[in-house]
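Take a look at this single chain, the form predicted on its own, given in structure tokens.
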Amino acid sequence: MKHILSANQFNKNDLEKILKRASVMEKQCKSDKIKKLLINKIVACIFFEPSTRTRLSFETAALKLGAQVISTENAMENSSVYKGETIEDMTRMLCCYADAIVIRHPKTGITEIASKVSTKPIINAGDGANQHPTQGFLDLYTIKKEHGRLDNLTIAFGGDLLYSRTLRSLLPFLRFYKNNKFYFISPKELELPREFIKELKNDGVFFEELRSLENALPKLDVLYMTRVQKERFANNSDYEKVKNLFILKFKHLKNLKKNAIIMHPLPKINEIEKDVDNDPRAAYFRQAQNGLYVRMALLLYALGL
């Protein structure tokens, strides 16, 4: 049994094995010859926040591997947490029913708490603004597929970096690979927390902070856009002030390399103009598709198969 709680728990060897397994899963899916390695297993998907891609890709991954799924998409309302049950007690009960438990929760650290009492693998599907390690894996897999390498890349994260758990999940992985350069591009209101910047400096990571996309675009191999996350704001007025501050426009694409890719964890709202979707460099729907293969691999990893 192996919990998947944080990107920081993995070493480079782990990454390479999981990426290789994801590639095998992709080939099996495309050839319709999937080995049903999770027959007689049950995967619980317990989501306290709305999700389309993460929940459904985990459920699809489990089903394709032969497992059965039990789930709730609104656990705040549709579970005994509504009555005041603790996450520890809920986890103990889920361990009676399922062989692996996938949890998304708005509170940072909740999957760590669940793992302390769990007798089954816990998979963090996003804990507030903290981390989303399985997203980090599918992002890494996407970059490797699209560029054929994970080193010597120039990568920009743009938009809402203050609450970006995707950045916090992908960056620890990319730091295993040599000569990568990072740009963090955001309005000041949504910049990375200073403690995170301090940590990067202490670790010797090469990066620059910028306030606009234009100067960085010609240098980039990867532009990773993020949405302004309304659910992270205490009041709507603060959200309204910043939601339109950072938008990738179709006109920006003329300054982007021909072989660059644009990524986004989705859902996107208004931070990428719709016309960008039709550009072959827009990789975010391919990125989402890769989530299926990666989560198949991660379910097998968590269950020791």
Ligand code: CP
The other form holds:
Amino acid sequence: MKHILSANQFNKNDLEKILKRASVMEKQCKSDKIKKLLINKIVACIFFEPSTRTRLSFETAALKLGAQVISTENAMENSSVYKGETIEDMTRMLCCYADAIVIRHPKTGITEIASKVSTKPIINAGDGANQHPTQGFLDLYTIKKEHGRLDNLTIAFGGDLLYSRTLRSLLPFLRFYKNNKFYFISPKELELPREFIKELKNDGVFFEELRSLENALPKLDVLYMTRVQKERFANNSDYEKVKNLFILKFKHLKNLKKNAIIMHPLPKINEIEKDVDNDPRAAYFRQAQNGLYVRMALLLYALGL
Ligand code: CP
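Rather than the form predicted on its own that you just supplied, could I have the structure of the form predicted together with phosphoric acid mono(formamide)ester?
Below: every chain and molecule of the assembly, starting with the one above.
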């Protein structure tokens, strides 16, 4: 069994194997071949924060592979953690019922704590602003599928880079590949934490920090937009100040390359104008679809299959 806690635990070889498996899952998704791969297994999905894509794609992935699913959404109120049970005790109990445990929680490090007492693989489905490794895998898979390569790409991350766990999960993966250039585009209040900047500088990675989208657009192969996450702000007035500063507008599209792609982990609120959805370069719904195949591959990986 293997826990999936952070993008930083994986090497390039792991990535290549998991992407390859995800591609097989995509091809075989509707075939009988995969229906028994997780027969007699139970996957628990315990979500302390709201989710549409991650929880439901993990559940779909488990069901497609022949597993059964037990699930608690809104676990903050609907599990015994509400009564004061510790994450460690909750995990010990889940190990009695399930073969793999998928957890989302608003606090950084919770899945790591769970993994210390777990006899079953723990999968981090997002821990606060820290990590969302399975999203990192599906993002990488999407870039490979859309562009046919993972190197020699110019990639911009736009929006809330301070709290983005998806950026923290995709960036280490992209750094395994040669000659990628990065633009980090955000208001000052939401810029990438300085420790990441220091590390990129030390490693000689090409990057620039920008305060507006416009200038970078013509250079990009990938524009990865992020949501300003209201739930990460301590007070609402700080959120109100920055929530509308970064919006990708339909008029911006004329400056993007013909084969560039626009990604977003979703949910999106107003950071991408609705009309952009109809442009073929808007890859975010295809990206979410890829989450199913990638999470099928990751369940098999976690269970050592
Ligand atoms: N991208 C993502 O994690 O979406 P959900 O919050 O809907 O799971």
